[in-house]
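Consider the single chain below, provided in structure tokens and representing the form predicted alone.
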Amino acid sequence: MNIAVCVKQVPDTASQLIISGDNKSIDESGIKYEINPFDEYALEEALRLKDKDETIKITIISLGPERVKQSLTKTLAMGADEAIHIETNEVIDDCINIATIIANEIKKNQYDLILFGKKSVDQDNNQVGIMIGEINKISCISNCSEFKIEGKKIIANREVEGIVEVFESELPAIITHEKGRNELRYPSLKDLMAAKKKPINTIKVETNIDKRSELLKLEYPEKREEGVIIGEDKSSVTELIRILKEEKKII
């Protein structure tokens, strides 16, 4: 079985974002950059399918500027069997872009399985891999918890408020991955050293595709009113409810 891990290198989620001049983009520099969370779970999914069969091959695949080899690194100290650096210096905001080149690098190899996480969570669009399901004619299950592969096909889970719902599908298949249930797995100091060693397969693209969306500007989310503590026992609630009422109009 061949498995593809799409993941995408994102800032580290402790980062303190700051809006370049063009409102367009952000300040890189300080900037610690990480695998995208829901991508580690998702090839976390793929490296236990391969601890029970040695005979799987997961490579994964990255679309990025040069920083992108450092997480490419990572995941060949994980375990992964090869990487794929489709390397561009130029931002891409839109979605179906990003999906039109990455599909077009899956359709050079035939892969059983394409794993992504469901979304990023720099840009929150839970979009590219369900793109690339349509672009490439690859069926996809979304926002999974967790499957399992019996012979041909694939049986996922995906969990909504109150249910959980089971989808089938016969491979190849996409899946786009929730954060799941199994614990992750971090790399050693001698498997990240070993892993420098490796090579890294880097295709350069062209990023003149015709856009369909465009992103127009960055904000800062509005700042909240700090709080105001009334009291730290029941005689407060009694004024509470005069400022709720009266005040802010609440009740």
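Just so we're on the same page, rigid core means the largest C-alpha set that superposes within 1.5 Å between forms. Just so it is clear, the structure is predicted and the values come from calculations on it, not from any experiment. Numbering follows the first chain given and starts at 1. First, how it differs from the form predicted together with its partner chain.
- Residue displacement note: L17 has its CA displaced by under 2 Å between the two forms (rigid core superposed).
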Contents of the next structure:
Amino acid sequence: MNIAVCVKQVPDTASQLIISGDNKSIDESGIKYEINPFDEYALEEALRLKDKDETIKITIISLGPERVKQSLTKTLAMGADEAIHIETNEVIDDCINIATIIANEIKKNQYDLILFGKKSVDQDNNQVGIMIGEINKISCISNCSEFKIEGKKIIANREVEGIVEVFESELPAIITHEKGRNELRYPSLKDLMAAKKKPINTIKVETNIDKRSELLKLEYPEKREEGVIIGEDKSSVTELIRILKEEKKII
Amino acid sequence: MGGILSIIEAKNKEIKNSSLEVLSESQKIANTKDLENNVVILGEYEENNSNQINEFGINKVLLGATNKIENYSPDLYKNIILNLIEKFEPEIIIFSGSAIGKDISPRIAANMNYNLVTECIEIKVEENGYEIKRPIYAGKIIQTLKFNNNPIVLSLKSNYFSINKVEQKDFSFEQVNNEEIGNIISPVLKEIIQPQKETLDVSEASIIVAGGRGIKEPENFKLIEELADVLNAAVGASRAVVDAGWRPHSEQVGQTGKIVSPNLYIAIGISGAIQHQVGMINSKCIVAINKDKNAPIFKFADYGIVGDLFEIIPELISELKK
Ligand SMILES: Cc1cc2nc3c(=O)[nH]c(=O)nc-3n(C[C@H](O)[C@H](O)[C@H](O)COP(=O)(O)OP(=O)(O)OC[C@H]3O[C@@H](n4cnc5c(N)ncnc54)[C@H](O)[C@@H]3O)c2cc1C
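Could I see the form predicted together with its partner chain next, after the form predicted alone?
To see the whole picture, the full complex is given below, headed by that same chain.
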């Protein structure tokens, strides 16, 4: 079985983000880049399938600038077999364009299962994996919390709005993954050394894309004012209840 | 040609609240731009139940073949919507940020080769297009995007917009056909598993009582549940207690859990790490109970009590019960 896992490199979720002077970009200088957490959960699911069946081949696909290679090496150290770096130094904003580029790359190979994180934690777009399904005419189950493969079928759970929807599809299929139930693995130094021998194929893409949106500006949300400490022990409880009932009228 | 297509969902014959937000916003756009607003209702619904949608200045209500169908089917929904796009050629297609909205809107955008803008929090009509605001980096930053006259697909951030009604206008119902025009490739819904006990979901609750590692033992979550019960609130959790297996992921609030904005969020034994913070910072009122007066949560809570939760919570429960 061939599995592709599409990953995006994003700023570490603990990063403090500073808007640059042009008000249109983030100051990259202090930022540490990581693999998008939801993509890591998706990769973990692929690796667990491979743990049980060594014949499974896992290919990582990532679109982005040169620095993405570092994340790709990490995925190879975690256990993926090879990586494809679709290199572009341009920022591509429109998801439909991103989806089209990645869909073209996916078309070149016969993957049985293609995994994505449900969204990337930088742009929070929540759409690229699903779009690729439509573009390449592959069935997609989005926001999965867990899935299993039975023969040529995949059965996946979506936990939505208080219920669990169980979807079924033939392979090949696309899954966009939620935070999974399984703990993530961390590569050892030895794994990282071994990963250097695994291939990363770089593909340059033509980016004379028709840009459909214009970023006008970035701004910070309104800051919350620092609140008040009502007290230091259980005697403050009555005051808290009074505030919530009488001043705020929310209980 | 060039109007609005609003995608509305019904559940148990009621229009969902997130869809009323769509009606309210699309009405505003229709009014500013003098556009026709056509509405399609998907999901189980009955025509004679139309008082819920009376006051939104709608032009026409279309009923897909789904009005007798309870469950979500990506292919069926997709075809109904694509047929309507072909028929009305809308310049703007608006979805809610519901689970269905999140799943179906990218399918529509990809089939039409349109842009999709998710999690919209402000839509401004400009002379030659739209200016749209949306949060990025889990809300640490807000971006403003400009779209020129090409058709676009939007989905709104749920529980964000207030619902404004306008004067009643007559509208008609129309049954739409359901020819297959999109790719028929989607997965099939086989089963729906209902929760073992009826619980309030964090993304829908107006009060959330959330517990973190300060609770110390999974059994102690009884305290959180009891407080939630008294307040008719949903139980939320930090990632620390979800990863420890004490609570289900559906309760997790934060970057890799749910982003919530209830009227009241009570954080108990939660330190307020940035990844938790981004999930609840838009709550209208935040109360923190933590024994460490330097915990980051006190930097953005409206009201705090510094103290041992094992003393404070039982007292809070018994005072509230009085
Ligand atoms: C990629 C990534 C994604 C993440 N996503 C999320 C997410 O979605 N949601 C999330 O919550 N976290 C997330 N985290 C984890 C986050 O960084 C924190 O580790 C986590 O929120 C801590 O949980 P906590 O506050 O329960 O635990 P702790 O940080 O351990 O805090 C426990 C608190 O309880 C207090 N306490 C202890 N005993 C008592 C007592 N008796 N009475 C009162 N107070 C007491 C302590 O003072 C302390 O402040 C993420 C991390 C990463 C790297």
